[in-house]
Structure formats: structure tokens, C-alpha cells
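What follows is a single chain, given as C-alpha cells, in the form predicted alone.
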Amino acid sequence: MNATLEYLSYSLETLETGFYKLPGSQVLARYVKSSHQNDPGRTVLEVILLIFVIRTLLQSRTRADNSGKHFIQFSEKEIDELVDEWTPEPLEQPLTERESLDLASLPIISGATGPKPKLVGSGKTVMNFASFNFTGLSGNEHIHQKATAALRKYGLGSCGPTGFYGTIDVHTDLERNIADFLGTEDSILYSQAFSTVSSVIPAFSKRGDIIVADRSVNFAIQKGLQISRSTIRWFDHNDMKSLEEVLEGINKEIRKRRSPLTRRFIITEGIFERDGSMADLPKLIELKYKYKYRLILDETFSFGTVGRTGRGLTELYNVPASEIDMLIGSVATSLCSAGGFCAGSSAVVKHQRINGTAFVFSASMPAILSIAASEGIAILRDSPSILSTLQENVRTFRSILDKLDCITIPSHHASPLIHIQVRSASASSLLPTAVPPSASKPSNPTSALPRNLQVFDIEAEERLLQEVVDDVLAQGILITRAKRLRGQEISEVRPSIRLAISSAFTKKECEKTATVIKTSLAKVLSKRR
């Protein structure tokens, strides 16, 4: 008996020796001692626990049954009849009559496209309000030349993303022309203008960061904000007092919970795409610093548009590039090429060039449009008349536009971005008003909602503006309804007509143009009544 009691002696202090050498033992040890001291019944319920994982990760996983108990034997005929039963679900409801008939009466364009482009079917020539040709530059002889060379010369397509070989001489060229046109340090180059500002702020803004954003940003801008899972605060749209409120509670909630240090950001839009509205520059510069925030300026519709040589906000403001942190614009509308960029400070380009996703795994842009890019930069520079011209369309389009009751145009008035929406008339009338100043609510900032949600009818209102589209386009003017992704953005978009005005057209085509959607808003319009 002696001899068997020393023997396991022996044992347990041989294995009490070994456990002891094993990384991490001294913890566990200590663990089960202090929770067998304050409550022995815990150590019993986790021993149990454990011979039941070890117990559970010992036997089979599956089970084979090969008695067939459990199955149903069919035969081959039976099995042949289940199959020709069998109906798949759609992936997506059908299209509705609305919708068929919106894709069927698309207009498409024959040949090159331009300002004034000929219609497959009819052979029509129109004169083109609807595509995001602003400066005129799509057909410009002298960009066509240049890139029929490069199209001889390079090729068309990159064949790769610029980190695997797709990086070309031209497009580092574009990129320094863009940098030293806006007057920054750097820029970089994206393949797609949607994909830029979508991948630009998740390559900043992460998780537990905070980002304040205009409840109107764009589609691409929302996603963006998706995807970098960030804590997003929301501020009433282009309304720099309600920004402020929302950056002085962002403060008071920090000292209050006495939370770490985090990046912020300002996120808004230079010329808004859902309404053609312009953001108050200097006052966000100010806010910017005041309370320590980044801010993330989308110009798409305002680089190329505005300013007196198209540099857009930071030249309408006289305010310098280098205030912006991150300024995102499209190579695709003012430029008449394709793509986007983002410019900004050295530091911020090479950190997209490792961490920007649609710049690493998207193939580069072709050289042919890059070339035509520089060259559309070249003759902004030199020819400010371009920019001109544009804003005297703009105003020749307002001062007839603005005199019609029946709608309302939320657009600023240098916007070349041109939304034409139904007035709310009355309460009888088809649209419902909106809520009444005096009923204003406090806005919260968790919400993307915005503070007055307007009540309208959007199938009745896009119903009545395609009217107007279609009969415009009978008279030989191509115009469009804002098209909209309905039930996935934020909040939904009061239906509207969009006019890009482009600087190809004289001021006599321009008013012949404006005269002529007046007048068929009118018309249509007044069988609401």
C-alpha cells in the first residue's frame, strides 16, 4: 500500500512539474485557485463543462444512417415529375407597366456623342441638355486629334491595376496636371468618378471614427459612409448653423464621456447632385478649424464648372486648395474623359495608393482618355472664356426658368446643375406642402431623415415631368428626369428634371431652349389643376 501511495505521489509531481513548464500555466493555475477559493461550486460546473467540450470534439460529427429509415426512396418517374413541377423564385419582382415603358422610351444616341448628337430610329439631331457636357468638350477637334496619337501609340486598355504594371507615363501626367492646376501637393487618379469618393473615405475613416455629413450627399458619398462603418452624424442640408449645433455636441458628448481621441470629418458636396445647390466654402474652412475636424469636399459638379477658369469652389471663394483636406472631383463630366481623382496633401495620396480599394484592385484608366483629360485641363487653363460662357447660359436659363409659378428650382443660381421640380401649390392640389417653418422640429443628428420630411407623390410627380421630357424632346431638345436608385438611399428624392447647361450653345439656342421647357411646363403642369 506504502508503495502504491508513493508511486502516485511520484506522479502527480511529475505531472505537477511538467504543467508548471507549459506557457501561460502560473495564469491558469492562479485562475483556478481564486475561483475554487471564492466559489467551489463554479470549479465543479467548469470541469463538467470541459469533459462535455472534450467529449463533444472526441465523437463523430455526423452520424451516418445507413439503415435509410429516415428517406423517402422515389423513382426515377417520380423524381422527373418533382423537377418538371419545381418553379424557381425570381431573383426580382417584374417590372412594373411604369417601368417598362420608362426603359423603352430611353433615347439613344447615334455616333458620337457631343452637343448636339442624332437619335437611332428618327435620325433626329437634338440639342443635348441631359449629358454632363458643361465646358463643351466633348467632340473638340483638337482633344480628338491627341487622342486618336495616343489611341496609335498605347493602345486602348491598361491591362492591369496600377500597382501590377497598369501605372502609364500619361498617367502620372494627368495627376501632376491636376494638382498643379487646383494648386496642391499631390493627386491620384481613379478609373472610375462613383468608385473615388466611395473608396477615399473608408480608406481614412474607420471604426469609432466620426464623420458629419449633409443629409443630401450623393449616392457614392453614402456608400462611402457605409462602408467605412464609422459613427455618422448628420446635419440639415447646406445649413452651416445646423452644422455647427452638431459639431458643438459632438464636443459636449466627448467630455462628457471622456471617450479617446478619434479622426473626424466634415463630408459634404461643393455643387449638390440631388438638388444643384453650392455649399458655403468659407464658412466650412472656418468651422473646420474651429472645432479640429478633416473636411472631404466632393466637387464633381463644381471642378470644371465654376470659377473663373473652372477650379471650382476654392477659385469662386478665392480660397486656397491646400485648406481642403481631401478634394474629390471627376475627370468624367467638365473634362469629358472618364474617371476621378482625389487632391490634397503628399501624404494623403500615398496613403490612398496603398489603402484606396477602388485605386489597388481597379484596372487603370486607359491612356487615350488620360491624354484627353490633360489636354481638357490645357484648355481650361487658356481659354477662361469657356467659363464665361457657361455662366451666361446658366443665367439666360434662370432669368426665363424663374418667372414660371408651377415649379420650383432649388438649384443656386451659378449651378450649371439645373433641378426643376413641381410646386406644392396648395392643399387641394396633387402634391402635398411641405411642413411650415413655424412647425419645425429639433433636428437629431443620429437620424439621416431631415427635419421637415416633405410628403409628395413620386410616382404622379415623375409621371407628369416625363411628360414634359417627352414633349420637349418632340420639339428637338434632349432633357431628362433624375434618375434615382428609390428605397436605397437615405431618404427618398423629390422627382425632378435635370438640365446640364453646357457652354457649346449660343445664348440664342439658350433661350430658344428655356422658352421651349417653359412652355411645356405650363402645359403639362396645368392639368394638375
The other form holds:
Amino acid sequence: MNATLEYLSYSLETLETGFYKLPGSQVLARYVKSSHQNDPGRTVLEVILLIFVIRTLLQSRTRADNSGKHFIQFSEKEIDELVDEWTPEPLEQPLTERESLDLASLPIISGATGPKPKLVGSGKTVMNFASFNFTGLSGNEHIHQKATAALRKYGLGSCGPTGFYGTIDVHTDLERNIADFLGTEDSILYSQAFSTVSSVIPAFSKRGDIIVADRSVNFAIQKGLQISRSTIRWFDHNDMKSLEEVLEGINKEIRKRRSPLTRRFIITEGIFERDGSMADLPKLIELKYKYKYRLILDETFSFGTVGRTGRGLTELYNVPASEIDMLIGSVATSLCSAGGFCAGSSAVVKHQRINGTAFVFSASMPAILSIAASEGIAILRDSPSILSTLQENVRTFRSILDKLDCITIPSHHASPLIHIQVRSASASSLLPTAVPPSASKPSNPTSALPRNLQVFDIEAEERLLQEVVDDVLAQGILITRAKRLRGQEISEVRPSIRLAISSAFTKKECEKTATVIKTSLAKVLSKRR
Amino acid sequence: MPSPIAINPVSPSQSIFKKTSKSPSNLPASAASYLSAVSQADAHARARSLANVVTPTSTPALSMSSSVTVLSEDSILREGEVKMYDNDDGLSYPRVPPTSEQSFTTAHSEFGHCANEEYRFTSQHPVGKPAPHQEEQDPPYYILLSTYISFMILICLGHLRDFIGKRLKPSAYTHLQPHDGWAPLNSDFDSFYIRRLKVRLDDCFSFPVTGVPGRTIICYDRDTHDYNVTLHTTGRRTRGLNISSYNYLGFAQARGGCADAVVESISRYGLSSCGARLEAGSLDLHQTAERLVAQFVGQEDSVISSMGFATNSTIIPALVGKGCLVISDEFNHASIRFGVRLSGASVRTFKHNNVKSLEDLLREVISQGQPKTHRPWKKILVIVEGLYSMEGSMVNLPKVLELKEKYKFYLFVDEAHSIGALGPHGRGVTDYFGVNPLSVDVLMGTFTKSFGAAGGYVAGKKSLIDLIRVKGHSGPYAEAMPPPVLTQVIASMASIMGVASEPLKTANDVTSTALASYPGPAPVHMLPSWLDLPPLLKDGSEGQVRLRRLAFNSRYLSRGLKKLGFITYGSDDSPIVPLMLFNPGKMCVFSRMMRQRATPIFIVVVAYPATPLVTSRVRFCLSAAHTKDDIDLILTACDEIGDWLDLKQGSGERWPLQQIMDRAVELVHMDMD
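Given the form predicted alone above, I would also like to look at the protein as it appears in the form predicted together with its partner chain.
Full assembly next; the chain just shown is listed first.
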């Protein structure tokens, strides 16, 4: 007994001396002593606190919901039963008959695409007013030669993201060429046009930031908005008055709530993918400065299609491109290559090189496609005739199609992207281009749906338009309906036929095509009544 | 620090080789023209003259026992970029010149010459054996402690600099602070990590490069006057050994059967298909490629997307939505997370590659149902990667499939890195484990890595793929894949598979042929009629050599590093070998020391946020293009630098460097743990 006690006291002593040998232990001991003497309760509290801290640290994060009030405790056997019982839905919903028919009847081009490609199946050569070949660069022999030479130097794939040896000199060259062409400080290249804008938006706009967007922005922008998790306000499609009201409303709200200053963005498109209408850039710039917003402009369809040499909206309206904070464009559509870009100040570009998800986590685009795009820009720069021909062709089309009164064309007169919609048989006030009467109340900015929503029968109109497409194809002209992800878009788009005019056609060919389309439209749509 | 085995430029063998290479027996005209334009000849002119020289009959191909003696004159000429006729970087010529028996038609700098049949291995998991538990070694505590302290010092210093900087030099901070009613694009808090930590390493990232990212790569030298805030190129270029590009099978080549096919396709198809797949952007080539991909991976059908990242981010929303649950590995790629967020489905994560954690989670979520309502989940999709690009670890597929049987979830395997790189036939992780690819619901992969192309695919049942075609975001909105890229995919894939000379009998039914002949050769009717591959590619022998070289290289480097005492993660068969550095300060030193060697080696260092904070690492990406000499070079370099930086913290048996290099074959075939 005694021996044990002695041993205990000895070990306690060694422990104590050992403890005091540790650096800083004196301080700790003094603190504990004095605190305990002053207030024993405090020591108990501190010990509890310590235990709590240790427990929190040891607890894994994923286990957090187990303790939630909705968690139900099951025994192992019950879980087994539940697992056995559970039958999941099939992974894929089968396509509807119409969808499979649509998919099966998709036109497939055999060999090179271009103004006059051959179709698989019929083997017929058709006039192509469906593909994006606005500038007619597809099939350009000079570009092909340059690309072939580049292939012998660079190979095809870049085999890595830009951070890891994927920044090839031709990418840097193309970025500089784009920036020079548009007149911005710098630009950054993404390897797919569709992924560009949906990556640019969340790179800048985070939770708590404010985005004011047009109600008719394209699908890629919608996805970018969704990823950004920002506060989103909508203004009526291409309605600058509505935009100003929304901006004013937000200002009021901020003043009222005294919320801290956050980043604020206006997002809209140059030429809208959904209907081909065009944004009023000068007014946008004016509002942007007035309310201190940054402007994200998606020029996917206006870059390379409007302006004297195809520099896009900025050239058309004679606005310096540096006024637009983030100018997004496509290398795939007008330059007939692949990828997209975002041009802006060097700070904006540098930020994306680290924060642009689709930039950082994706392999850079193949070198030969960069070379092709650089050559394409050089060609556009040197030959304004391309754009003037394109505009001439657009005018030819519009002059013929505008006369038809059973259709509506919401597209801008200069837009080479021409959407043709069926004119509603009934009320004339529901024209998509009609500006809502000023007397009516403005739309709710928090809802993506406008106040006076158009009503249309998607299925019936799609069927009619498809009939036109098929009829026109039978006459050797390839056009397409605008394909949509029904049910996934933020608001349904009115079905339309989407024409893509190219500068590769002569005036005569355009006249002939437009007449064929017009006749067919008249024929099919008259049956409806 | 000269390397002991750094290749001596004036070694006798070298000079012999140089003599032969300079001898004007072959292609005198072009050689002369090259000599006259040694240093700064116009690149395009050069390429053109080369194109004239190379006749279709001398199409470069990897050949072991050919009688054609096309000693790679062309390849040496192509070295002209930087150092034309000397080998002081030790990369332009093989160390041992080829004998008269051998002939290599690839450029040694793109695809290394290696005739030794011993340096081959098969990437395959022994059937019946459980997947090895990939244990991750922890470093000694003092390493962890010093790592934390380093980060603490960096963070404290950064804040101190910000504090003082804001007072002494406010102009440098205006863009980070609200001014004049504008919120900063990037606040000083958000950008702290980038401004104060990453910038110190910036000279190790985003190298501007030129040329083919093959066995070697040419980097532009960079310099900085303001501590990495701005980097500018000096105008000089350096060729170095490329152990960083995702070029697993070495198809990054400017010459060879695939490149020739691409050239042919540019003249036939042009460069773009000018539109989305559903809006007149579909070419016959797309259909051909999709059928071939399905055949390659052993599924009914496939759909191709023009960007690897977008493949995940645009198709996952077509598979799941509200009321569905996605269970995702914690280290899944950003594109998967992007896609899941777009889909609106709920997400839960499980511990990396931990089957137990996955099972626990499955039991919990199935029994609990949806949060709050407790309704059963509509469906559960488990998303894993075949090979994790940062860890080098492989999914334990057999185990996951067992769970799938029991818990009835759907399985999505992202084979971005594993397709082509794993398995005896290169068909990815299913091939490696010898499981039926049809047991996986969705097989996704990319073409950037093994095939030297770009973009990605999803393969699965026909009905599923049709759904993705119609409901996936890329169908109506994203540009279709450009024809040259499709051609590279078709050509490289066909040369891995080999081409069956006789068309199969049931050629009309795509599904049944695909299933019957997996993992067999590609039926000739599935390829474009104009595609003319050189014989070695056509019979699949070169593809086999590539697969076997990659498997050898992967094992050799991974095991060599372990035997040297380094801590590496992941599977031995993975072509991605992460070497742990832990300390953030060691990253830039390692990277700089590697590229300043007599034979520069270009490596990738990865740190937070791509990896957990403490496990900074070097990531080696092996390729079939590397030779054993290249791996020896890397091991030697790592050995020296590892001693300097105190990196050899691993446990287990150690071998001296020379022993590793001598017994390489034995090491690779050895049964370890």
C-alpha cells in the first residue's frame, strides 16, 4: 500500500517537473491557478468549452445532417428493407415520338460543309442557309493551307490546360489579334463558344452581387446566371426604358436597406440568339455609367457580322470597345473555327485566367484552329467587301420576306440571323415586336417572365414550321428550325425558323432562296386558316 | 548542378550518329537548305519544304524491325527550332544510336525511340484479386508542422504587406477597393491567396510553349523584374523533357499516320462544321466517329461534344434533375461539379475512393429519402472518375459495381484520364479490371489526353444517348466538333484498336457487332473510306506497342520513386504519378531545379486549391513517347533534388539509384505488396 502511494507521488512529481520543463508551461500553470482561485466556476466553464471545441473539431462535416431534426433513426434491418424496397426511376425517359422523328430526320452533311454542301441520304447538293458561315470563311483555301502548315509544326491536340503547358504561342497570338481587332487591352480564349459566357459570369459575379439581365438572353447566359448564384433582376427584352426603371428600383432598394456596395452587372446580347434583335449599345453605355454597372455583352452573333469590317456592335455604333467591360464573342461562328473569347481590360482578362472555370479546367483549343481564326481576322480586316456583301444579302432577304404578312420577323434589319415566326392568327396586339403600352404596369423585375406574356402553341407552330423546312429542303435549300431545349429554358421561346445568311452567296441566289421560302411559308401557313 | 548521367554531347556514339545524320545520302536538297537557314528561318517556309520532302510512302510510323532505313533525318531537321545540330540538351538524339537493323520513323523529340522489347508491360488488374488498397503515406510530423508554419508565415507576411502597402502605396490597392461607387471586381480579401501566395510560384505555371507537346516540348524562357507580378518572355526558347502533358499514348505528333489523316481531312472537310449538332452542324464524320467510339468503349452508342469540360457540364443536367441525388467522389473534377450544380439535383459527397464511406452514405440517403419530405429519391447517380488526375488513384470499380447491384443506383464513370491509358486494350478502367463495360450506365471520356485531340464523349445505351442528343445542352446550342479533331480521334482510335480487314457479317446491326467484337479491332466499314493508315497503325501493332510502353513507363517511374524513398500517391499502373512535396516553398524550388538542369525537365507542380492545403505535389504525366532513358533521367534528377529538399520520407525498402536503373525490368514485373 505504502509502496504504491510512494510510487504514485513519485510519478506525480516527475510529471510535474516534466510539465514545468516544457516551454510556456509556467505561464499556463499560473493562469490556471489564479483563475481557479478567483472563480472555480470559471474553470469548469473553460473545461467544458475546451471539450466542446475538441468535439467540434473531431466531428466530420458530412455527419452534420445526421443530427438534424429531420433525421430518422433506423435499425440496420430496417435500412436493409428500405434499400430492398426502393425502386428508382429509369435513368432515361424515352423520347417522345416527335422527338425521335426529329432526331432521325436531322440533315447530315456529307463531306465539307459550306454554302453548297451535299447531304447524306439523298446525296443532293443544297444551298445552305442553316450553318453559321456568315463571312463565308468556311472552306477558304488560304486558311486551309495555313492550318495544314501549322499542323506540321504543332500537331493537333494541345494535350493540356493552359496552366500546364497548354499555352501555345498561337493562342497568345490569337488573343492579341482579337484584342487589336476590337480595340481592347487584352482578350482570353476559351475552347468552346457555348461555355465561354457561362464561365465568364460566375468568374466575376458571386453570391450577393447584382445582375440585371435582359429577359431574352440566350441559354448559355441563363446557365451562367444560375451558376453565379447572384441576385438577378430582369428587364423587358431590349427595352431600355424598362432597364432604367429596374436600375432605379434597385437603387431605391439599396438605399432603403443600406446594403453594402456589391458588384453590379448588366448582361445582354449584341444580336440576340433567340430572335435576332439588336441591343441599343449607346443607351446601354449611358445607363451603365449613370448607375455604375459593369456591362457584359455577348456578341456571339454580332461579332463578325455587323460593322464595316465585322468588329461587331462597337463598330456599328462607333463606340470604343473598351467601354464594354466584358465583351464576349465566338470564334466558332463568324471565323469558322472553334472556341470563344472574352475581351476587356487586362485586369478583367487576368482575373479570368485564374477564375474562369471553363478556362482553367479545360484543355486549350487545338493550335490549327487558333491559326485559322487569326487568319480569319486578318481576312476580315483587309476585306470590308465581305461584310458589305453580307449586309447586301441580308437586305435582299428582308426585302422579300418582310412583305409576307402571315409571319413576323423580330430580327433587326442588319442581323444575318433571321428568325421567322408564325404570326398569331388572332389578336394583333400580341406581336412579339410590339412595345407594351406605356400605360400598363411594368413587369416584375424578380421574375424572368414579362408581364404581358405571349401565348402561343409551341407544338402546332413547330409542326407548321417544320413543314416549311421540309418543303424548302425538297427544293434544294437547307434551312432549319431554331432548336430549343423545351422545358429547360427560363421562359419558352416562340418557335421560329432560323436563317443564317452568308456572304458566300450572290444576290441572285439570295433572291431565289428568299422567294422559295416566302412561297413555301405562304403555302403552308395559308392551309392553317 | 550537372547530372551524373547528363548526356555528354561529345560522346563518341553521339558523333557517329551525328555523322550519319548529316551525311547527305538522303534528302540532300532539304538538308542543305536547312543548313543555310540554321537559326531563324521562317517557320512556315520550313514546314512547307518538309511537306514536300515527306512522300506518302515514308509516312512516319513507329517501327521496330523494318527494312526501310529512314533514319530520322526529318526529325533532326525539325529540331531546328532551337538548337539544331547539337545535342547539348540531351534530348534531340537517342543516347545509343540505332543499329542498322532498326529504323525509327518518328521524330525522337516527339516520340522517343525505344527498341528494347523488355521495356514493355501490360496494364491489367490481375483477375480475381481484390483491388489493392491504395494507402496514402503520411509524412513525418515535423514535415507537416513545418508546412503549416510555412503557410502561417506566408499568410502573416501577406497581411502585413497589405497593411503597410495600403498606407504607404494606396494607389496599388485602388483596384481592390470600392472607389467612386464601383465595387472592386476582386476584393483584396478574395484575391489574397492569388496575390500573396500564388504569385510567388507564378514562374512555375502557364509556360508559353510552342511546337508539339510530345516527348519534349519547347518553352519560351521568361523573366521578371517585379517578383513575378509580370512575367515577360526573353525571346529565348528551351527544349526540355516533357513529363507534364496529357499525352499518354504519344499521339501528340506533327507527323505520322494520324497527322497525315488530319491533313487529308482538312482538304476534304475543311476546319469547321459551322453550327450546332441539331442545327445543321452534323457531318457524316460525326456519325462515323460516334459509332467508332461506341465500339471502342464497348457500349451501344455514343455522342461527341466539342469540349471535354462541356461534356460533363452539359450532359449531367440531361440525366438528373430535381428530386434526384448525385453522389460524387470528393475529388471529382470541377466540370462534374459544374454540371451537377446546373442540373438542380441534390449532391452528397463521399470520401475519396472509400467504398465504405460510399456504402454508409448510400444506406443513409436511401433510408432517409429526400430531405424534409422523406420521399424516396427519384434516382441516385453515383459519379466517379476512372483515374483521378491529381491523385493518380483508380476507382475501385469491382467493389462499386457490387454496391450498384445491391443499392440500385446508376453509375457514371468519368474516364477523362483513364480512357486509352489503362487496360490491356486501352479501353479504360473497365478494361483494366476486366469488367463488362455494359455494367456501367454512363461512360464519359475525353479525347484531349490519350488521343491527342480535343473534346469528349458520352457512351451508353442507345436510348440514353438519344436522350442526351436531344436534351443535353450542347445539341442545340454548342458548336459541333471540328472535322480535323474528329479525324484525329478516328485515326488514333483505329490505330489503337487495329482495323479488321474483313467486314463483319452482321454489319447492318451496329449494336450487335459492337458488343460481339469488344475489345476487338475496328471493322473497316466503320472507318471513312478515304482514311488510309500506314500498315503498322492499321494492324494495331503500333497501338499495342504504345499501350505496353506506357504501362512500363508508368510502373517504372512510380516504383522507382518509391524505391528511392519518395512518397507517391495512387496506383502503380497509373500514368499519373504524384510525388508529394508538402511544403509550399519546395514547389517552386523543385520546379526551377528541374528545368535548370543540363537536360531541362518540365514538370507540373500542383497546390491548393487543386489539392488539399498540406499536400502540395509534383505531378508527372507519363507517355508512351518516353523511353527508359528518359525515366532514368527523371529518377536521377529526383534523386538529387530529393536529397537537397529532404523529400525522401517514404517508408519501405530503398534501393540505390543505380540499382533501380539496372534492375528496372525486374522492378516493374515484381509483385509488390
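Source: prediction; values computed, not measured. Rigid core: the largest C-alpha set superposing within 1.5 Å between the two forms. Numbering follows the first chain given and starts at 1.
With a cut-off of 2 Å and the rigid core superposed, E492 has a Cα displacement that falls short of the cut-off between these two forms. Superposed on the core, the two forms barely differ at N318: its CA moves less than 2 Å between these two forms. Superposition of the core reveals a Cα shift of 2 Å or more for S9 between these two forms.
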